[in-house]
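Take a look at this single chain in structure tokens; it is the form predicted on its own.
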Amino acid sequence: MGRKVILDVDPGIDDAMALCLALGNPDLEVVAITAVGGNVSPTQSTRNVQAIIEQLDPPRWPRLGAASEPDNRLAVDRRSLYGSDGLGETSFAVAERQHLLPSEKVICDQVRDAPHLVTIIALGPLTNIARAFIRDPELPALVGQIVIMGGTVSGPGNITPAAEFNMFCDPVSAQTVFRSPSTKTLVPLDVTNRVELGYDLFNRLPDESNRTGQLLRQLLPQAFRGYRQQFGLEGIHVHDTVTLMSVLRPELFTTKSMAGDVETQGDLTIGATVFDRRRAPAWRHNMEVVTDMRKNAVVEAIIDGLNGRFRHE
């Protein structure tokens, strides 16, 4: 069996896209797929989950868990980048599923179930792995390992000057996971701008009788569409598959020990990531931090999981 994960996702075309290539890998074994509010609002993204799910049809399904409602409303959305539906207004139809248990309870149940064997990629707000938290105080040190795609180092945010999208949606609990005794790795925006996938992308899908390609062709299109009416771009950042990129291939990507803590308050830097990179830091280290990677080879590495090619160096 492959390396034990939960995705905690918030889909998103870019997040349906990571899950086309983790539910392909014979490397993981994608134990939960838990949703979390963030591009779409939680029961959008519970459904969102669903019909991914059942669009793919893998031959083992992961334990779902629904996303609840957060604390605060949510901020904002990416329903103006990604279509009303979060998947390019694909609307899929879903069995209706009746008794799923909320994420927060999912992901306790799987990190005990194997303790510090699972590794949680964490590809939306922190919402659900803070309640995990804060609903299990050993779990921090029972989980193997949490992979954050969010916050900035040195660039710009996305949603603010400051904030990147996730932090900036939940900075509260970003505040918990990033302060919480657990092994953490963040992706920030700094390294997932600098993939930038252009049209090409649809010769190199698999095609139509393939799921991943049929599911991928019917999703991306909308993708471009916001992409270029919003930031004038001919192409469009997967910040999500990145990220689970970084776990599939980790010797493609370098990492940094850091010391980092996210803002909940101010006007202009709430969810921004601060590190304490100071000459004599009074911050300890509480996270490695993924700093560069060899973009090309990310990208075909991507190019060859969607078309079920995987390989090692």
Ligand code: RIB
The other form holds:
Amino acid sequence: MGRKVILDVDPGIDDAMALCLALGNPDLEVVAITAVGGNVSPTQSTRNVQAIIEQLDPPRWPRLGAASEPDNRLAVDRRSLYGSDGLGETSFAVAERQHLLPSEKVICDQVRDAPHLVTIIALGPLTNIARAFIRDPELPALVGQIVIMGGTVSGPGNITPAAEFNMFCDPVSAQTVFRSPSTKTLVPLDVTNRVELGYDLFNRLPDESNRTGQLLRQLLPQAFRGYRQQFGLEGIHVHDTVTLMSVLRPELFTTKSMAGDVETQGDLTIGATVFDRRRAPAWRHNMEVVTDMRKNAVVEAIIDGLNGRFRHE
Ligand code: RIB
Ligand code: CA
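Pass me the form predicted in complex with this ligand as well; I've looked at the form predicted on its own already.
Everything in the complex follows now, all chains and molecules, and the chain you saw is the first one.
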């Protein structure tokens, strides 16, 4: 069996691409996909997770968790980037599923079922992770590793000058997770912004006979439109897919032990991630931070993964 992972997502088209990559990779056992509000509302995020799973219909369906309203979520979303439904106005029909458990309970249950063996890959705001840690105070020590997409080390934010979107959406939860005694790796915008996929991506995706190819060809046009209209880019960032690749192909990435925290106050700085890089740092190191990657190799690994071509040792 592959590495046990939980994907905590706020789909969003870039989350959807990461899910395509994860569900198709034999190196991973996706034990759960838990929805969180972020790119879209918690309700829409839960619906989008169900829609993506139904479209991909993986051999083994993971447990699904339902997102709920966070206590202190800042009112922001990415519907202008990914469409009003977060998935390019595809409005997929979703079969009415049995009542889904809350995401934080699914996380607690899955980690308790396999102590020290589960990697949580957090690709949205950290609401669910923080709630799971509050629900089960022993959980931080029982999680194998948490890999987090978010924050910045020295670069600018993407939702404010100071803050990256996932941290900005729920800074209190982000601070709870940063300060928890869990094994964390952060993949910040400084690195994920370096991957920009152009229109030639459409020539390199699987064809429509493949469920991944079919889904991405329905979703990606909106992402390209959003990036062109909002940022004037002729390409898209795939922050979540790069983050997942750091789990699948760690040898392509460079990390550094650092001490980081999250600002929860300040009109200008709320959601900013702050790292103690003083000559004589006083903060204790609490995470590994990805500082570099072999970009071209990462891009080729993404394309290979989407096409079902996996590295063979
Ligand atoms: O800042 C990028 C992150 O915010 C990505 O995870 C994107 O999906 C949004 O959640
Ligand atoms: Ca996301």
